[in-house]
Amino acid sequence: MGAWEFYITTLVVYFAIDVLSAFSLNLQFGFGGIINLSFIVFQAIGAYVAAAVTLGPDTGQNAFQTYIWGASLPFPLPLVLATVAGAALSLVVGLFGLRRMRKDYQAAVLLIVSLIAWEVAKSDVHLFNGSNGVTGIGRPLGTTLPLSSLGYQWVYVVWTLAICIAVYALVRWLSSSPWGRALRAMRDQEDATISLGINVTALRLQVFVIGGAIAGLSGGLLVEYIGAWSPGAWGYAETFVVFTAMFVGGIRNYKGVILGTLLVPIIFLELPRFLPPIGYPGLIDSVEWIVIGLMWMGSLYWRPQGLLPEKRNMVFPGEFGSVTGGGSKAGFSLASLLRKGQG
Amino acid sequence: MVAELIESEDLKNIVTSPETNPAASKIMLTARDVVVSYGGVAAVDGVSFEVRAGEALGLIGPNGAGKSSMLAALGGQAKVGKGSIVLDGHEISHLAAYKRARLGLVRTFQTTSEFSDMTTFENLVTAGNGYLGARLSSVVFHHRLNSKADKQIAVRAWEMLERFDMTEKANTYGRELSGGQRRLVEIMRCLMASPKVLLLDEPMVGVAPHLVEKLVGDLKSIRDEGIAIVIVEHALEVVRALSDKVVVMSFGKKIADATYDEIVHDQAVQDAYLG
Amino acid sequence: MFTTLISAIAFGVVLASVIAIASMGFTIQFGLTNMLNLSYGGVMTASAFVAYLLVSHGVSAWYGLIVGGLAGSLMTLVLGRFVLRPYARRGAKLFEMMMVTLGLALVLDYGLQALSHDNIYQFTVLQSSPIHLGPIVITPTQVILAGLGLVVFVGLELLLRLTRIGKALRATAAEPTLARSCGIRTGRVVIVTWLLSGFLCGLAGVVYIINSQSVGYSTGELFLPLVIAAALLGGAGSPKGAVVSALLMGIVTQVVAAFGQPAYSTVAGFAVLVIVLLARPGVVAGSQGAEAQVTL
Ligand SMILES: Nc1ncnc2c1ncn2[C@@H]1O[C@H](COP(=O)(O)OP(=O)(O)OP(=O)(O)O)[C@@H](O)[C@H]1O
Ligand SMILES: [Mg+2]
């Protein structure tokens, strides 16, 4: 009972750290028409970050790694450091990545952000130790609650659905706001949008860099649960699984992202765990991927709208209420307004 | 509180329209020796030409002639080679298209360019908010205001819809209208940004015979509202009935200026036509 | 210091041969379809194992490399009719195109990865004992890989230049519905560009392998950021472009990786492709015809 107790609540903080960064790359590509195809370093950095500053300075008692920083900062810090990693980091790429330019060489630059990234982490032992990877990163406050290993376990539950039932309201917010209508202006007509007076320029900038911290945000929640990030967590095929779980889901729809999210990378990619071992050791991750790639081109190829489509935002004659997308039923009509004018 | 509100001042203003302007009204645009090129071609040389508010400008001349390019360079798509454009006293050529839309330049263009994946109501709603309401910092701290103004908006999308017989079609997609619709939602777009001066790229093409007559007697009363219209169309019988002047385009220049009527009867104009 | 860099300048010449190779046959299909196709390096490094397996069951490194080739142009046509084509049969955008072979890439990739065990193989066929040419040692099967790029460039460029079907594949690509209007048939222009394309495509696949002796699954993934970077850097359909884009971008890596760590030669090459992808203006997103549609 108990190991089932706590592979459930693994697979539910995975689950919702996934959730966060489909909200991230849905705002960025669902919204903002961004192909981010370097979404996975933005959590790497995340990740990075959270750990250089939780793990304490490098003593050389720890012979084995090296990395930078190094400080060991108390609870909640190092996630909003994360945070702001992620930011930093989308403002630096972004600045470069994201002037106006074709669209399939805009996404091949930022793919290749993702190999160079990932090149450097994994060959400068000095930045976050190398292909090695750094490890023993204490968990949150996991010294100071007096809990059963199992009870940290629905601690860290609560806390990460917590964190992203919170980032759903902000993104949800977002993207039903003016604001969130000129992102979906943009990704449709980029020069009619210009001519609204739109800069899209720092449109694009904005939702990349929110994005980007929502990303920070869920690498720093991630390696403070599992206390260890290398450069094997973050591959730049890790990017399209998220996308895959959007296609699948419902893109611009938030239950289908969250939906997607539980099939693709939760069910899919966790229950062939079960499995018994096929071939040789690395053979299911490997049909894994080949799927992935699969589901990925199936999608692109019926442009699905997704298991949970995009709801329409439906005004009708003399009921505005519900012009931003939000759902709320605040609406009035024309016709009241003018017969209290006229009374 | 919220409908109070709406039913004070800026809803009069929007229901009954500004008073006409005179004809000798200010000069909106100014267009002196715009020269546009491609790697080294020029598609506009040298063009110039005025609008005031409340004229409209037929702008017009064979395929290929450099007028799509001349709109380009006054919206800021294309860059101007050499030249000076001014929009209401700014010299506007070398700004960014963005900020001179936000002088009050809107444009449609000669592709259909309506928002695909979303509704006409909020094509024209995002049109509505321009750049002031889609700002980052507005939607975050001044929420409340822009809730309302929201509403406001929403107000006169409505009535833009009614006004061009379009509210059955308010749900639909951008992409699953026709191609006249979708002309008329670019307007109707334009329109909802209040501008100063409206640039249009051939508004006709694909627009059912019966609507064409309907849009030409809109783009006169908008016209007729102060807004200075400068219309590239091929369909001349539009030109006619809606232009105060007309510009004439052939290989990139300038090759006369004047009413319709004597376009017509210039010997120059015709040879650029029948080549 | 200036005999390192002068046999790293000498590695980067072999280097470039093979990235020459690649990416004549990527710009001559980029050339036609406008499409930065991201499988290239999947059917790269298909056709290197193929000429691996034959290799390893006796046959001899020249056959390899025909063969090679020939199992380029098979994958490359199969893939462009039954996969590619469908798509823009549907109306695909020039950036879906680009995702959807990002997807196909994926799918060879990790299938070779998953065929090949996910094993690096050793490929020393060919090795020679070194001469040395002053500061320079190096194997007369380098020099040998060195002139195939040459002859495969001159071989390229007379079949452009003189044969009608050359001449009608350099208009289609330089008009795709001028070429159309004038009688071409670009469906038979489309095959054989594939067909081409894929020759040169798995011929660099064999013959990278023989010149770094190992192959593995992600072997063209990482070679492919080089080769498109070759490509655009000479501007789409020219491959005498490509060549002496292949020399700078083979000397440049190859430098790096004398003087700094060999990681970072990767890395340059793939900050070169960057650094051209921002440069090369292109069609603008959104504006008139940019997202245009791909003629396959
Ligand atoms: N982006 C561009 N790059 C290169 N040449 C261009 C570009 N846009 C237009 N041209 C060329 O400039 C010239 C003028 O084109 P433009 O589209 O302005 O003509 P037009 O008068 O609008 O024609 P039409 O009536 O067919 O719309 C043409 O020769 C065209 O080929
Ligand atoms: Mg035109």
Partner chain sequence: MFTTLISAIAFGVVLASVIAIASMGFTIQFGLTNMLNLSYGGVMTASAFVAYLLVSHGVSAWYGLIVGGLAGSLMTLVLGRFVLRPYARRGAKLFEMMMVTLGLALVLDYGLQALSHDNIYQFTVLQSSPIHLGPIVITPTQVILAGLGLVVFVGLELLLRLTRIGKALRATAAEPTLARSCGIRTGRVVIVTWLLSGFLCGLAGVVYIINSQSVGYSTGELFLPLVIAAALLGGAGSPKGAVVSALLMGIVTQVVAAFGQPAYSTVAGFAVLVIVLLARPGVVAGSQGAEAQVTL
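Between two forms, the rigid core is defined as the largest C-alpha subset superposing within 1.5 Å. Residue numbers count along the first chain shown, from 1. Here the structure is a predicted model, which is why all the values come from computation and not from measurement. What changes on going to the form predicted alone:
- Annotation for G298: C-alpha shift of 2 angstroms or more between the two forms, rigid core superposed.
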Given for the second form:
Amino acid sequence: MGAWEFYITTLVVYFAIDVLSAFSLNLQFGFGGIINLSFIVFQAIGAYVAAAVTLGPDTGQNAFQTYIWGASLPFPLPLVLATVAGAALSLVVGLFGLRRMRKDYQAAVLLIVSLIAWEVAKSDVHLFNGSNGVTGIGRPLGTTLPLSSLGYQWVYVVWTLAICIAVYALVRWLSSSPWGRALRAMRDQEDATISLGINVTALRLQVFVIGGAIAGLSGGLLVEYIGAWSPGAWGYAETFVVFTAMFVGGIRNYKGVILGTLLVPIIFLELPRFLPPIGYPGLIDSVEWIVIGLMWMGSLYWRPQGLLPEKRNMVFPGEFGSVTGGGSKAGFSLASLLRKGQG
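Mind sharing the form predicted alone? What's above is the form predicted together with its partner chain.
Only one chain is given; partner chains and other molecules are left out.
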């Protein structure tokens, strides 16, 4: 029973962290229309920063590691700095990668950023210890709480779920606020949104930074749980798993995103562990990625709205009168939407 309980609690922690990842991408792509193919970079910077300020000075016990700053900050400061790091990196990338550029070009730029960041982190030993990465990261309050290993597992489950619920409340509030309605307008009718006087460049940068902060937080939570991080843990393909979960569950619907996260990275990727060995070693892992790609394409073909579609925004003629002055249908709908919100 102890082994199964340990396994279940581990899955719950991974589920909560994956949900945070999906919240980040859903806010950026689902509401902001930003195809962020470099999501994993912002999760990775959060993980690296949380590790770097936790490891402490080099004691010689782990001589293969290159320590950074020599800091050992108390809980929960590493998570705060991981969140700030994700936001800061998003700001830098967004200022140069999202300004006055078509969405398909933005997606290409962000994918290139992901590839460059991965190569830099892997090759530069003095940054985050190169391809070996960082390890030996202590769990927060692990020496303070007088708990068994399994008891600590449950504490971390409650901690990650509490953060997940708090972030859920935040993104729901943001998405239903006037700011969130402006995001929908920018996503669906950018030219008309600009004509209403909304600065879409600033709006796009804002949602990109908020999503990056959530990604950094998820990375910090993950590295504090597993105690290690290396370039092998954040290939760009990991981003596509999150995208697949969003499309399967229901893009722009946070409950759908949670459902998709449960189905794809948790249930689907864990079920093969219980299958008997098939073919050569590594075959099942390779087939998993093929099936994930097929799930994404199948979702786009047969049910692009996902299992739980986005709630439609209802605007009733005459509720706001002539709000644009020009009387255009697009302008009326956008202005009404920004004022009224979801129906």
